[in-house]
Amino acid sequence: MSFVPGQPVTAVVQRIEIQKLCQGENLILGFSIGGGIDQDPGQNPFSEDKSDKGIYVTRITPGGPAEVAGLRIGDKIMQVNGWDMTMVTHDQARKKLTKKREDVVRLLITRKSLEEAVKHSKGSHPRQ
């Protein structure tokens, strides 16, 4: 995916629901973030072209329940419970992910893997 700033930005999204874990007083998602509109995405291992300033997800909890809900490393969160996440410093995204009064976070993300699979299918079937 492509980002030009100031532009629409097209991309392939699944929605994926985590159930925080609550241990103790703590409500646990089981991922860590990268990435935010202060952060230099030239250091960001997903970026493709190092200009993308997006949210990442940058490790999973093995067994935990982003892992559980289907969330994988090097997913690009694009909403957090219905905000935009596309133009967040990673404080803005850490405080939406980590909300105390919410059990459940509804994410939508995309994914690499996503963007090939219509790619490939846009292709191998002709319009009619």
Contents of the next structure:
Amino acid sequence: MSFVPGQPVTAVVQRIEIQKLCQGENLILGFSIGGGIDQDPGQNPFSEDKSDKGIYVTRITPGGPAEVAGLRIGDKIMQVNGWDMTMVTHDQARKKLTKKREDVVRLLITRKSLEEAVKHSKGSHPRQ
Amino acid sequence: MDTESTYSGYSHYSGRSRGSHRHGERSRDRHKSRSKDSRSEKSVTINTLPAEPLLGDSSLRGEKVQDDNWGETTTAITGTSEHSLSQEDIVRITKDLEDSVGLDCRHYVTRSIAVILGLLVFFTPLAFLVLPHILWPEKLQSCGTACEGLFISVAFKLLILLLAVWALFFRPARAGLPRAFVFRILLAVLVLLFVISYWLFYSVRILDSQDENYQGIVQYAVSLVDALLFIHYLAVVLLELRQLQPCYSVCVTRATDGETRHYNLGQLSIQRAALAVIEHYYCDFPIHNPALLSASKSRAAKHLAGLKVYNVDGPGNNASAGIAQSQSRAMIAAAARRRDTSHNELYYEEAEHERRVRKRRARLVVAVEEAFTHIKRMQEEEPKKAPGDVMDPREAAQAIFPSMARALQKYLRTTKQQHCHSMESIQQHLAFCITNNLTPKAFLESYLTPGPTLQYGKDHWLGRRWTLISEASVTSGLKDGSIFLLKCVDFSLVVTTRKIPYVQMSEEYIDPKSHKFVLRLQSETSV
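In place of the form predicted alone, output the structure of the form predicted together with its partner chain.
The complete assembly is shown below, putting the previous chain first.
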């Protein structure tokens, strides 16, 4: 999940679609994010590479829309509704997730286990 | 420009020894006589060689002719003698003669009372010690060692008391105030009562009964001197120390042009506060320049000039007061409605004046710098030049003065300061600057900005008479919100008082080890 400057970022991603839940006058997604290019990457417990300044999921509300949709703690969010999340500040990420006009967010997330799963499947199913 | 013609002949008295009556304690009449001298100097102008007046002969006749010559022909010497008196000066002289008699009398009385009291206080202990020896010498016990030791202590304490009283009370008076000092009178009464009570006790218990115990008498005298020293300490605290701590903030405004300053004063009576304000005035306020006020007066006249009030109802109307009021109201309303372009004129006039002043100033600075390059200090090791070449500061000033005189005169005229500086004073200042190695910029400083009143020649401030106008009694103390006026002949100062607020301060302790910081990063936002 680390990137080499100048090279395109490649990752195995999973699409997750979360319906926003209407709670009072707020639309909530049910998870918390951390990270961003203005934050300290060394304190991120979920990242493999401690210089990764991407947006990570740090908490999931149990039973909330995010958990229902399949988001897991420690996921790195690569895209939100087509907006890139790998090189944004924390506040920009928050804004892209909490737009009032949208009631569904389509995320592209990546996690370590996805990589493993692809490697295993590649290994067990050689190309025919 | 009429005003300049009456103020001719400033500072042209040479050889008048002002310090001749500096001795003695007659300070107040010294001040008075000095003021009278200067007043007469101001009114009777006698121009003698080599002094050269700023405005030459034209001043006598009070004409409007400006003497433009001193800038170009500075080597010309006018050797005429003139007498000129103006109406203002005559009034001033007569007022002086009337008032000076009364005040001198009061001053003599005060001085004599002070001296008598001082002598009484000084000789009382000595009298206590000496009288038993004179009146009943045979009955008196001889003085032992302890008793003689007390003699030394009496002697030194009296000496200290003498010096202390001289230091505190016998200083030259700074000013003549309208009323007496309340504290001084209180102290004098206290001392008098004290000494009288000691004498009473002495005469009843010692003289009448002819006490033989001489040591007791000596100790009694020593206790008197101790108590006098303590009264002197009380005097120091009341007269000097009490007003040192600032308590009030006074705001002093000059009525003619609005110059304002703020000072901190302690707890003083109104007359002493007025004296402190006047002393600050002489040091801080720029000199009062009547020539700068004429513009606003002419504008004020123009405002009302265009309107005339006609009484259409005819004479014989009973409500005359009502008519006057309605007339003035009508004038105010009409003036407000009239399309007045005087603000335009003011703006352009001021811009033009500013430009002119800056141009003249630039020329002046260049001329002075160039003039200063013509002379240099002679070094000791240079080969001796001919005596004709070597000049003392005054001659050097006279040599370079003509090259800058014209530019300086034009500048002073533009800024309306020409009556403050006579040619003599300018040359003196130039000689002073040359002697002390001042740069051209330092020389020009006193001409470019109007300085405090004391900077100018003595006749600008010597012998000024101030009148204190106050609703509260002048010996009462300053209070928050007290207002008084100090009137001089040309202008007045308005003084308002405000109490310095009581400050309640609390402390907060910060442990130096408590300064700890963490990076404010990895914030978590829930969405």
